[in-house]
Amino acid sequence: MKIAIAGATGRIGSQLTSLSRKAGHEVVEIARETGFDLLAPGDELVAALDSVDTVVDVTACPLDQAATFFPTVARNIGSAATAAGVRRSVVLSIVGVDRSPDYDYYVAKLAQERAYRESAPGVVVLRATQFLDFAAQMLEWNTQDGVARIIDVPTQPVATGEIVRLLLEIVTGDVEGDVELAGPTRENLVDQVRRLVEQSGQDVRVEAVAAPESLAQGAMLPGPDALLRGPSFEDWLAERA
């Protein structure tokens, strides 16, 4: 099979390439690193779809460019997919967009899939809980002058490695339809970014913080028929010891 992974060299996107590659497929990286600007519609996309059977849109951008970033992209990839001849087009989105309309990022991201619907042939969203380190990243993003204030919201945080896994099923059409993942466990973000600190013997102090209502209320939580995979994040936490 021939896979295109857009944003091929970040996080998600290396982990598919290589898993893609090994299980035997034939992979076209689509990313800045490898001579694609997915913001500006061209010919080089078309082309570079051409025989693709399916197109994998796994990118990533900051919270200030995410509005325009990926909608943008959406409907370019789409677009040059069904000029293509793709038969599949999938999106990896996050639990929760359709619930939090006060939180812009997921707008963004609920936008995305909208626009993929409206323009790509064959579309599948799998939408995933959070990463199992998030907590991590939250105590780097958020730690000033030794505090850490870390919004105060329940979360389901699943392993990348699950998450790419579930992807490459999906592409190959061993997993068929929309589909929610999360991790078997749930937590809440504040106490995990505490167990962290006190792991790592920290000089931190850990306050909670109000998230947005959505959030707070459990928007970032499966629904009752996601799949549950992978190690838990006290499996993950024990790991890092």
Ligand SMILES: NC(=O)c1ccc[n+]([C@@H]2O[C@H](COP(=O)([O-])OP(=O)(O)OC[C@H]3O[C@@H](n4cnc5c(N)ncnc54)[C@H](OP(=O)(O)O)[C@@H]3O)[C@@H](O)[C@H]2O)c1
Contents of the next structure:
Amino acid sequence: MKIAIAGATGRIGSQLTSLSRKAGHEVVEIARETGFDLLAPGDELVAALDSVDTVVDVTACPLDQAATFFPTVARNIGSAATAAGVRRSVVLSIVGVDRSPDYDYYVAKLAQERAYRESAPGVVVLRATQFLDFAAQMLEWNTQDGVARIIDVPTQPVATGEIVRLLLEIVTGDVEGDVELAGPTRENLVDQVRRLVEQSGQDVRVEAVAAPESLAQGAMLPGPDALLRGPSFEDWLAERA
Ligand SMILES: NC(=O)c1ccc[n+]([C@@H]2O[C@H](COP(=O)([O-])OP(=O)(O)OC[C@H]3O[C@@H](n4cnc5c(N)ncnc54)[C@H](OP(=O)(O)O)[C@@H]3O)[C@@H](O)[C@H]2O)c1
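Mind giving me the form predicted in complex with this ligand, seeing as the form predicted alone was just shown?
Next comes the full complex, this chain leading.
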């Protein structure tokens, strides 16, 4: 099968590229690093999608660009995929994007999903929960002068390896229709960050701060039909130690 991966150089994209190749598929890598700016692609995107069966979008951008980036890239990929005769388009989204009008990043991801459905062929959406290392990212991004200010939200994080495996199952048609994916155990983000700090012995005080109301109320948690796969945060922490 020939698969185009938009965001092939990213965290999810690079793992998906390597797993797809290991499984014997041909991969077209799409990113600025490989010569494609998806915000302003020329005819070369349609040419790159020639004879591609499925295009997967695992692109990402800085938070303050999300409102424009996600729907624009979705429409650009959607119209190029349609012109090239691609049969299926798979997009990686986030659990809860349809329940969080008070959180701009999720509003942008929902706009991405809608733009795909309006413009791309054979759309399938995988909504995943936070990556297992999301707590580590939050610690890095939100620590200043020895204090980490972390939003107080329930989460059910999942391993990136499981997201990648499921994306490939969707690409090959082994899993059909839109799907939600989460890890096996419910956590609290502030508590996760405290455990990380404790494990690493960093001199950082972790403070809980208020989250957008929808997230505080559990919008990031999976629904009853979600697939639950992979290691727990506790197992992941133990592995890092
Ligand atoms: N973090 C989480 O907990 C979480 C949970 C669920 C879902 N997600 C979703 O997972 C997706 C992937 O996240 P990630 O962390 O793997 O992303 P990432 O590591 O930041 O990678 C982003 C990719 O997008 C490409 N890209 C950015 N701007 C581009 C442009 N203008 N044109 C072409 N390519 C561009 C980058 O390549 P170049 O820089 O070379 O262009 C890179 O390959 C995101 O959509 C995110 O919303 C994240």
